[in-house]
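Quick heads-up: it's one chain on its own, the form predicted on its own, in structure tokens.
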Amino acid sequence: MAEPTKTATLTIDDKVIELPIYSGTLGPDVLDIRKLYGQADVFTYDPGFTSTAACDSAITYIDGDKGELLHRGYPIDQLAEQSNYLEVCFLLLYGELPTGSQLKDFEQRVTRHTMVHEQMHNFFRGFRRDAPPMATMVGVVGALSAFYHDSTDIADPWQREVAAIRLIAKLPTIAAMAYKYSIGQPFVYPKNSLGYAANFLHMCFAVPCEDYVVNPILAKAMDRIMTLHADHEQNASTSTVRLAGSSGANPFACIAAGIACLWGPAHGGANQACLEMLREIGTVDRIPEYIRKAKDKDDPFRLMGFGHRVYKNFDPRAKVMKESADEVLNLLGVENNPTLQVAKELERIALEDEYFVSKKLYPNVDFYSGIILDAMGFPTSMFTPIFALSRTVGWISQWKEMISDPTGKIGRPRQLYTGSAFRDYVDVRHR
């Protein structure tokens, strides 16, 4: 971290604490605060650490205000156009584009690595076969550490990379074995002949007992989903990544953790929450009425899709998912699905009435992936699993350099206390 740029003054009572401030490439400047306690023997109170900087990070940077994310320094909406998964990957690993070879040796990495050890087929039916695929990943990657226990010394940076690349490669095979063993079918294996995107649909999709092309219409769009989640900052799952990390634990259970968190509705389910809402509408001509119900304020009900906590402008990931959207319906067609007709009907309501254009509610990412997911035949159990894969690389790049900070400790949040003062203890006779 570079030396402070100006400092603040605290008075506390009789007491002055200069507290330095630090001003990072962009966003708002810092108070540091780490030496509060000890001298003012204070905590700071922030639920939900909405105010608190964690940590410093070089991946990635949002601005909400302005509706914008940056990999690296890279817009999203041109990586999500011009690049591919695999490359903004590497982008996020690594911290610069890739050459040419660079990318064709990182590519083959990771297509060496697709396959999971055949014993894990046997960890996958000690499952229930009704088990959520959400939780039969959280188990299987968790159990990685006890497969690959060759990289998961942190202390080794060759272990690390080895566990980095793994994860990429083996997230898409396990969510596809999840959905597979959930609905009855056999395993499909990778084949090092796809691309990362379209090998993973093939595994969700084929059949031993004929062949399956994988549409490259729907390859694409399943890539631009994997990009636009790839990284998103210190949110929910990837603080939970850091904060099992900096425990010292495996990379394998530190994504684990990563994946339960995400599990929460009110992270990883938004895409599915939103295809839900679109089926509770049903049909067209109900359209009015959720539109009514959603501009009462006395009413409960929240358009879902639309609008999100961190873009007060728009989600710039929106525009190329859509772009995605259209092209996936197009080529699937819309005439014979309710749910799906509502979703074009409600978007062009949603873009041209003022209630929502003055309140800045657009459509966001997980209004247009929850429908291309839809429309490609996923259930809405695997939402968030395609969510987990996606993030995967967020989360490990999060990891390793968290783990590369030699300032860093493990997490240790404060509390305020307001439970019981000193009691001495009764005995059970005198109570």
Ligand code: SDX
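As the structure is a prediction and not an experimental result, all values here were calculated from the model. Residue numbers count along the first chain shown, from 1. Think of the rigid core as the biggest set of C-alphas that the two forms share within 1.5 Å after superposition. What changes on going to the form predicted in complex with s-citryldethia Coenzyme A (SDX):
Y362: CA moves 2 Å or more between these two forms after rigid-core fitting. In the core-superposed comparison between these two forms, the C-alpha atom of K295 has shifted by at least 2 angstroms. Relative to the superposed core, E107 undergoes a C-alpha shift smaller than 2 Å between these two forms.
Follow the form predicted on its own with the form predicted in complex with s-citryldethia Coenzyme A (SDX), if you could.
Here you get just the chain by itself.
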């Protein structure tokens, strides 16, 4: 880390503590409190980490006020429009856009790792057919470490590299297997002749009885959805992966932990919850009732797909996703899809409502993605698995960045203790 750019002075009782302040390339400076507990015997207190930088990173930058998202400096709207998912994977992993030959080599390496060990098919058979695909994915991804011992030594840079390629390559296969298993259809093997997104669609929707030709427009839309979900700074699931990795856990276990965290409806589970909410609203005339519920402090209901810890402006991914929704539904001839109409009207009403305006609540990445995935034929139970497979490159890039830092330490937050003070044990006969 560079030298401090300035110093803050903190006075607690009779103690005066000097705290260095560091500046990054973009965004807020950071106040270095690493020595605070040793100097002042106090902890900082920030349960939701709303004002805490847990690490330094060069991968993704978000400006929540401007609604900007950069991956290694490149804005997400340019990447979504001009790049593709595997090229963005290379950018996130290695820091630069690949040359033509580098991209070709990377694509071939990923393609040749898309199959999973045949023995893993047995894992699926242990689940009930109606198991949510997210539950299957958490279990099977964690089990990858039981099959790929030759890429679990995190001290070996080559094994870290192989684990990253294996995870990016195998997550779509595992997600597709989870889907096929849930609908009682046979697994479909990856096809090396197909691109990454097309391969995923083929593994989900092909059946052995006939040829299945992937619609190139839908493959491009799926590739764009994957790109929009690739990485997002230190969100809850990425922080989970970093914390798990800080203990030295193997990369497969760390990614399984990230999948588990993403599952929550406040995070990656919001895309499924949002489509289910839009379907429950059903028609435009019922929107005011739900807006009222969302504003009612005594009602736990929240508008799913709205609001964000960082974005206090439009989520730039939501903008691209909205354009893609129009494109895909027009292509499929379902532009009058009632769910899309409800979503657009809900967005319009909310963005004019004082409650949402004052709290700076805008549509986020999860607001439109489900409409596209639904139109493609995915059940809502596959929305978060698609988010998880798309985010795997972000998780593993952040994990690699953390593991490669020689100064890294195990993450171990402290607390404000509010429990009982010391007291002696009382035998049960005297209680």
